[in-house]
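Presented as structure tokens, the chain that follows is alone, the form predicted alone.
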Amino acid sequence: MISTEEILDTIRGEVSLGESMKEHTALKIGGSADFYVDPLDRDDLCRALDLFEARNLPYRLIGRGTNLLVNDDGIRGAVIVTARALGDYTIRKNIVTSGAGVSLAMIAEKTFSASLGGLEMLQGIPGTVGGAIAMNAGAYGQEFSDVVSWVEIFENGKPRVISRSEIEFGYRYSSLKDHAVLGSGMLLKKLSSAEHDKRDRLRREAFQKRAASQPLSMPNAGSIFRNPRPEENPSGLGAGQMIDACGLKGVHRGGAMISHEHGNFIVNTGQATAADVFELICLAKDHVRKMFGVTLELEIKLLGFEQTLC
């Protein structure tokens, strides 16, 4: 057990009791934390790990909010936020060391300015280094994974560096998604001026495509599925292009609303509640696996819920 005195002596940042999530996730959505911390600096950050774990008080680390939904009945335990911890980088030469909590679309800008390749592709993303890390974020034909030389971990009360040898990478998955993500290095690729000029071209192509066909204009929290892995769908068909046959395009569910513009979208129309949004997530699952006979896997994340399938 913990007590709110001994995590306000430990913690130096900001300590909120029964913070409301709904102001902190994308979807804007979500019931309360019982404590929400933002730490004032790195070792703030490791020394609230260290007493949350050795106190066996849950905890979750979250960046931009920009992939979750939280249940109406809150979180139990602690969220932390990274923004301000670990929101520090440096670029020298092609090598790139970044806090998790450094915003993934400033990081991809910063570089590509940097005329550095690797990352510029990403930047539509409106997520956080370590959330990039955890999902191995990626559009566009470019993946986090690709450029990651190494990365800093949390682990046993203290902080650890593990190779990119050592962390297993898939489609919108990393073996460290479970972990408490501190950090990374990577490692990207000079630009000719040539280069720079056509990687400028695809990347506004892609901002374009992105802007023409995302509900960007009203609270959303991403992809909510993964598309499925080739050999697990005959179709050939993404997630939105599935759920769009299904016909769900528009379909409300109290104030939650299967987006018009992309069928892989749900987006918060005033009101929604995370029973709202998860409710659509379980009516596409279910119409596509009848139609598809295909599984939809989870991209976003969901906290605070006791039933994660349906």
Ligand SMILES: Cc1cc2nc3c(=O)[nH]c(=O)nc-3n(C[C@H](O)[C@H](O)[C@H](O)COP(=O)(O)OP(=O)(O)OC[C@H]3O[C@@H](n4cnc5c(N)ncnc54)[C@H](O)[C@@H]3O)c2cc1C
Second form
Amino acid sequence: MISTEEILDTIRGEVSLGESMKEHTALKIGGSADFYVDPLDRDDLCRALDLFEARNLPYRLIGRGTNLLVNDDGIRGAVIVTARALGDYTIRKNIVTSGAGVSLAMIAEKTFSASLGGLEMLQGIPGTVGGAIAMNAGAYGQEFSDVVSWVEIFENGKPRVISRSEIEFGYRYSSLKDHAVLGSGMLLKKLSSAEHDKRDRLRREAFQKRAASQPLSMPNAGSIFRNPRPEENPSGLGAGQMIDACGLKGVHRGGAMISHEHGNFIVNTGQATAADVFELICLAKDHVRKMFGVTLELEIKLLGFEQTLC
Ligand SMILES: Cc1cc2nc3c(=O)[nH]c(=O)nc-3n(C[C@H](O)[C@H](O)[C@H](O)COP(=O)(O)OP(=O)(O)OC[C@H]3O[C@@H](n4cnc5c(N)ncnc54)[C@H](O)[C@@H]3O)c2cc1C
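Since the structure above is the form predicted alone, I would like to see how the form predicted in complex with the ligand looks, so please show that one next.
Once more the chain from above appears, this time first in line as the rest of the complex follows.
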């Protein structure tokens, strides 16, 4: 057992009890976390992890909550946010060292401005470096795993650096998904002026495609489902195209709606609950299974759910 006093005495940063996760998720949905922890710095965060592990208090590190659906009943245990404690980075020649809390869009912009290639197509992804490692975030032919050289995790009471070769990455998958990631080292490619110009054009095209196809003005959590593996999907369609073919764009449940712009996005039109989103997830899965014989798998991470219901 752990007492609230012990948590408050150990952590120097901010600890909020019963903090609503609505303000900490891109979907603006979710009940309260028992403890919402915003550590002061890296040492403070490690102290918190050490305490929670020693006392068996469940915890979860989050970045910007851009790929999360948090249950309406909230999250038991602690949610630890990384932006402040793990928000430092350095760029030396083509080597980038970044804390897990650093904004992916910001580091992609900074490195590309320094004529370093490898992250520029990820600039439209609104999460953190830690989230990008846990999810192996990717877009338009680039994945975070392409540039990772090493990752620092917290394990058995202390930080440990592991090399790229010890980590398994796949499509929106990383073997580190259940570890606490403190930071990462990345090796980028020095770009010639001609290469920089070419990639800049591709990068701008990607921004335009995003703006034209994604509901960026409404709260959402990016793609809800992973695109199915080609061998399991004779149609060759992406998850969003399948949902569109089922006629589900614009379908509402409570305050949640399958986006008109993109079938694989669910938007919060104002007062959506996690239960509303979950109903739409089950509806889409059911229709796609019946029409295409494909079982869609979630890309978003569910927090606070005891089980997946469909
Ligand atoms: C409009 C929009 C567009 C998007 N486009 C893309 C896209 O093109 N490609 C793509 O891949 N994703 C996309 N996403 C999804 C999302 O931005 C990425 O998955 C991102 O990497 C998540 O980062 P985050 O910091 O917000 O993580 P969170 O959503 O906070 O967390 C996601 C998962 O990562 C874990 N995590 C976060 N930080 C850590 C850490 N330090 N240590 C251990 N685990 C951690 C969390 O526990 C959780 O399991 C999009 C989202 C939105 C809203």
